[in-house]
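First comes one chain, alone, set out as structure tokens in the form predicted alone.
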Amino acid sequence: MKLNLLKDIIMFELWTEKYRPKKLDDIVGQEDTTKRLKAFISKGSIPNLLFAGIQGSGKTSTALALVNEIFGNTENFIELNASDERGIDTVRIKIKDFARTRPIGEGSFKIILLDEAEALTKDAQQALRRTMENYSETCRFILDCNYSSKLIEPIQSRCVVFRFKPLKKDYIKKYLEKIEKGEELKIEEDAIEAIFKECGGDLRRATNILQACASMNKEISENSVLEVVGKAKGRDIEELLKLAIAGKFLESRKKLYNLMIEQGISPDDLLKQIHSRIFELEIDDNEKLRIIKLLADYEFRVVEGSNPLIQVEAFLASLSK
């Protein structure tokens, strides 16, 4: 019974988790971000760090790699998530507390990891400020957050700022494939395209996309990651909008209907594809802007609450006009 549970554990790990890289040389992506680290390292001091970009980028995979070549244990280290415990005492009491002792062993500071920092309330950005100036000789301070600008000046002046970019088609590949080859997968150059469309530079939501599909089938293609992430064929799509521009709006409808019915392709998802695949059709350059007006109106609609339905199928026909 215990074996077969422990096997149950493994077989659902994560495999964010278990494919996260453990060195600065392992991270992909962002080569001039682990250059700089690693000449902090070669010094044996950091400062204090501030990790901007777009979530699933690597941040915090970079900070605990960090942490791992500086101290290679965690007796000096916390990570916190502000996300969770944003309030002037986590400052005053968690991170103050962590700060204020010495380092345990060799180590000559220790290390604070704050996850989604822009979390913070105002106030506690303004505690957290006076912790990293009164705690600089035993402390130091990783920050990461999407947006840096939600932090207060007086915390950004006392980092150095690293900026996190989304992840480009080959890396996110390149990352996949040794996934695939750990877990003896066979992913279709297809279904690689689409989870890079899908995630948009999101290296953890490939990822995610990825064990999803293996889930179900150990040979992942492109049908496999669309049925996953509930999207439509780009074909579907571009053949949708080429029946409703020619003026066949019940054949529109009826593939409309086949779309968001039977394969339950949600309108919000279907008409982002829309408007993704606008600019791919072969049609004049004012029919493009008429079809992104009229888009972006009965987009509007739904999220206002009105019927998805009844308002696709009215975009439809406001273009077979």
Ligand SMILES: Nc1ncnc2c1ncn2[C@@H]1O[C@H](COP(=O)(O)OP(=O)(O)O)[C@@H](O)[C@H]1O
Given for the second form:
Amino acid sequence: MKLNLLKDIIMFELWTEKYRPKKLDDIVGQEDTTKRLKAFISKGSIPNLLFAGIQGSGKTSTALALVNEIFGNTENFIELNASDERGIDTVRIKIKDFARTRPIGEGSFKIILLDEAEALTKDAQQALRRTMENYSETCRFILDCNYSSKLIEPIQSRCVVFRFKPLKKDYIKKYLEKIEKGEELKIEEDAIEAIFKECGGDLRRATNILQACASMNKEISENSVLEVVGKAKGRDIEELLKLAIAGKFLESRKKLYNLMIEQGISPDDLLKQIHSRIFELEIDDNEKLRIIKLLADYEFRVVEGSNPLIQVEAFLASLSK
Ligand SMILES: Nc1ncnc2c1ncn2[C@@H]1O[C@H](COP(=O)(O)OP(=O)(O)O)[C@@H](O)[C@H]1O
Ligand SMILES: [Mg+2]
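Having gone through the form predicted alone, I am curious about the other one (the form predicted together with the named molecule); can you provide its structure?
Full complex below, order starting with the chain above.
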């Protein structure tokens, strides 16, 4: 028993690392990018690259796969994360130290991957730009960022830009199914749907939600996903609203407390969740418009600093006619 627990702790690893693709061919949904990158590989050299796109769309994985395919190893490669190593000194010291020494072995250049490059201060970006110029013979940069516009123009113009798209549902589904197989899980169709809705094309978030669910139960249902992400079910939200509209205020209030206590949903979150689901609910269209207008008022009051619970209750009260 104890041994098993120990094994669990030692064996613990993040699925985002365990299932990270090793080759460019395993990167999904970014075909234009991988095709263009392969053309560079076949020439044996790359320019400076800028990977722009949302979190969890495969930027870091693509950079790692690219390095592996060019060098076959990672001797001439370092990865830095600009948001942990913020500031001008890191760029000056770490990057420069790595860039100024000659490549090891056969390689004719080195590669520096700078994750979350937009976290660098403007001064650090200026220093980076000078380093890019000074060591252009022996060193290539891959900059990874959410928005390329957050980088100073001279850096942008020194890089070939690749845009990473949020991943479509099919890719997310296939990827989750691969993990399902690898980890011997059982994921219900509804659960995949719920994960997709929550992650918005971010495969890292999708994987993390799945791992959190699986840590509780290997059979994963829509409910376990909603619990992990702290969301109410559409059905519960619908019931809450219908009770209020029907003038059954006390019952709707009870439902509200139930959602808060049993499902851990905060009242201000609930307002947002009602908003995001309202057009999926089976409620009369005119009623939906009325709800949206009321929501806007109450949400505003919460943002202005009013007590969220009192505001949600008042919202429910004002729904009844
Ligand atoms: N396009 C993709 N193809 C395959 N796996 C992906 C893709 N995008 C994200 N992933 C998976 O999601 C996780 C995060 O990917 P990562 O490359 O670090 O994203 P980013 O750098 O864009 O934030 C990894 O586990 C990776 O396996
Ligand atoms: Mg990244």
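What you see is a predicted model, and the numbers here were worked out from it, not measured in a lab. Numbering follows the first chain given and starts at 1. Note that the rigid core is defined as the largest set of C-alphas that superpose within 1.5 Å between two forms.
Superposed on the core, the two forms differ at F249: its CA moves 2 Å or more between the two forms. Superposed on the core, the two forms differ at E239: its CA moves 2 Å or more between the two forms.
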